[in-house]
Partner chain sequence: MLKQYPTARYILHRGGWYFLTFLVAVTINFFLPRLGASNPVDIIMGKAGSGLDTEAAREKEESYLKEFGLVQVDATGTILRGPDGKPLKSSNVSQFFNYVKMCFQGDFGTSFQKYPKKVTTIIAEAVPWTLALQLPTIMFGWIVGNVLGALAAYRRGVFDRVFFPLALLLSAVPFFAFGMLLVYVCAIKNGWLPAMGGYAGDLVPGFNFDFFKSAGYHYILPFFSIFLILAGGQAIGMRSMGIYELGTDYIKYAKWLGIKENKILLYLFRNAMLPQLTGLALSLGGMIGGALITEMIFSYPGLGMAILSAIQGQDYPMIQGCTLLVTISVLIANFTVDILIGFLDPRVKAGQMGGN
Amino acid sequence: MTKLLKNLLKSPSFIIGMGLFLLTIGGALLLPFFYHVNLGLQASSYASPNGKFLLGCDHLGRDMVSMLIEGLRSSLYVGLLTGVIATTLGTALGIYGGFKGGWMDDFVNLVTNLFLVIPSFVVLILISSSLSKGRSLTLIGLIIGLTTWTWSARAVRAQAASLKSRDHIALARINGANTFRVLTLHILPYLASYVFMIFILQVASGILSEAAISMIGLGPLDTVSLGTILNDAKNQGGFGDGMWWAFMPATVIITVLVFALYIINTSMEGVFNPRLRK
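Kindly present the structure of this chain alone in the form predicted alone.
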């Protein structure tokens, strides 16, 4: 493991991706200590950037820097919540079905294929649109996580199925280890790096999904996110008349955040996958 970590730190793409990701995390957590976040009305509609408002104001006269800090925190929360739910559910079902085989594996495959046939984004839109009240960040993250776990389950299932015939698994079963012990102590540790890469992709998917549904007006109703900032800019004329501060900073933050997560995943795959390792 130490050798793999050293190899990761030798990867320029991992350093760049992790640096960008830590920069966004630092911005979400630390900037409120140095910048007074005020989401109240402070100026005229779409006031341009100036000495007082570094990135101008939105259509309601709210400080865009404050909006972006709050929006980044919200989007990261949804992404992390989605990643935890989708990765945990997908890993649990995939590893159990792949190891047990038989009718259990067939059932997991059936459920996974059923969810894969129906586009998860369509389901997400239908569920969000049916909730005209109470669409909180937690509920949005829960919905996204419960509609995007299937490809995680399929990927983990294939890995678990390939491991169950290993000698150390057979030895553990001979020594009386039950299924739970085998899965947690003898299979899951081998898949830890693989599961972590899945988690990273699920976080990125959650951030993009939240931004997408918020962009079309189906996002959280009780707070600000990067997606709701884009939705406000779209609905209130922020895309026109050169008012770039209404949408461009939020777009850049989403792009940088998701790009960082994807190149972290790519660099980790290059280190943890022997067939791709240089």
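Here the rigid core means the biggest group of C-alpha atoms that line up within 1.5 Å when the two forms are laid on top of each other. This is a predicted model, so every value here is computed, not measured. Residue numbers count along the first chain shown, from 1. First, how it differs from the form predicted in complex with the partner chain.
When the rigid core is held fixed, the Cα atom of Asp222 travels less than 2 angstroms between these two forms. For Gly240, a C-alpha deviation of 2 angstroms or more is recorded between these two forms after rigid-core alignment.
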Given for the second form:
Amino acid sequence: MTKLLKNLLKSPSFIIGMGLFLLTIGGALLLPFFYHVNLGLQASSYASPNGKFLLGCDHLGRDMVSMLIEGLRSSLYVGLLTGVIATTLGTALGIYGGFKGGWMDDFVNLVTNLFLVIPSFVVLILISSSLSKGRSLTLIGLIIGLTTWTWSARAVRAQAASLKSRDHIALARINGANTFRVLTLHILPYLASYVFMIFILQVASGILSEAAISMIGLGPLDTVSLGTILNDAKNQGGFGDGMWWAFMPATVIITVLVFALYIINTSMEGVFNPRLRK
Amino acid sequence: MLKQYPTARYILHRGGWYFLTFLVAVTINFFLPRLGASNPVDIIMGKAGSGLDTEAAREKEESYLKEFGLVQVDATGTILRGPDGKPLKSSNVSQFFNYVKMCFQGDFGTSFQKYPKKVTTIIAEAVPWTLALQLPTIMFGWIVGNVLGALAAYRRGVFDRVFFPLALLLSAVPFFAFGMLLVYVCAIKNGWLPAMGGYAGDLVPGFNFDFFKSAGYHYILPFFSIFLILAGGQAIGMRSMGIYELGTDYIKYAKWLGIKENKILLYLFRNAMLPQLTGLALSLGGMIGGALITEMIFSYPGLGMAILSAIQGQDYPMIQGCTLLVTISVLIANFTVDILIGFLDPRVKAGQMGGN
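Output the structure of the form predicted in complex with the partner chain; the preceding block shows the form predicted alone.
Now the full complex is given, and it begins with the chain already shown.
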């Protein structure tokens, strides 16, 4: 494990990706202490960037920098929430199904196979559009997490199944370890790096899904997110009239976030899969 | 059964599986919107129950109630009413069967927003645009991405060093972000290409040169905003697949035999292509979803816009019709890829693959 970590720290793309991601997390946590976040109506509609409002204002005259900080926090929150839900659920069901088999495995298999072809985007639209009141950021995170876990379950299941016939599992069995013990102590550690990669991808897909669903007007009603900023820019004319500050910073932040997560994932793949190393 | 025709057996097996998925999709499409507080049934019932409207408006509501089987009717088709004059709600189960029956008849009901237009009519107007945009982009994106990815894996060196980070960046850019960027730079800022719509606003769609010219002109930006990102993502996948294949014995042997580079590249491509096809099948749903959002950015007159305006107008029959159609298209596209795999994968021909 420490050797893998050392290898990871030698990979420049991992450093860049992790650095960028930690930077955005740090920004989301610390910026409110340095910058006075004010989401009130302060200036005219689409005021252009100036000394007071560094990135101008939105259609209601709200300070864009404050909106972006708030939006970044929302996006990271949704991403981490869906990442944790989808990865935990998917790993638990996948590992159990892959190791034990049985009706539980058949069921998980059926559900994952179904939801591999039924687009989660469609499911998100159907649920969100029925919740026109009380659609909160947390609820959206929950919905995304509960609709995307199938993907991690499938990935983990294949890995767990391949570990099943290893000798050390049989030894643990002979020593009287129960299924739970085998799964948590003898299988999960082997999959830890893999599960972490899945988590990273799930965080990225959570951030993207939230942005997408908010962009089409089904976003959270209780807060600002990067997706709702884009939705406003599109619907209130900022985008069509070329007010770059209304949408460009938000798209850049989403792209940087997702890019950072993707290169963390690819660099980890490169380190863990020796064939890709060169 | 069909032991001697493994490919046919495989296709039948997959077909049966997709039919099952279709049934589940229809069920989900019916029940999910009914989960929330503001579900379509209550909205129509609320409107119909208010009773203060004019005769015409009341007739309209009643036609909805009957169309979607939301209320109990007697043999002559009159709505049964309770003692307070409100229509009697029918059970969820009977509503569901009514819905399934409508789906199988290809009837998605009447739109709220564009009454009395049928949902199917509105969708039929939008579908050609979406097909014309998404089918070629996804196909070309897949082909170009995979060819470039295989090249990058095989050549490595400078080409790979420039190409790989670029493809990685492209594949990480969300569809909508890239679309917005393209619109801003190419249309709004510099005016090279039109920003919105599928054709110039003063034209009427028809078979004439002006219309096709305008449509082609409006096609360029949405095409590239989907194509480049797709190709980037595919190239990344193909590159790592190709590097993996390069380490295998058959490639080493081919090199040792002194077979021409192009020929080796062809072998490599053929073998790495199958997992890429499977990958395509798995990511089609996400691609189509992303491309629909791109359509919204460009106000392209396809399904994306239809969904957007339906959501904004809380037009539930329209939302449900569109989502079901998108799901069905994804299923059909997946099935097509599966059939392709059936013909291309020698393991299917040898009857070694059950289908899962």
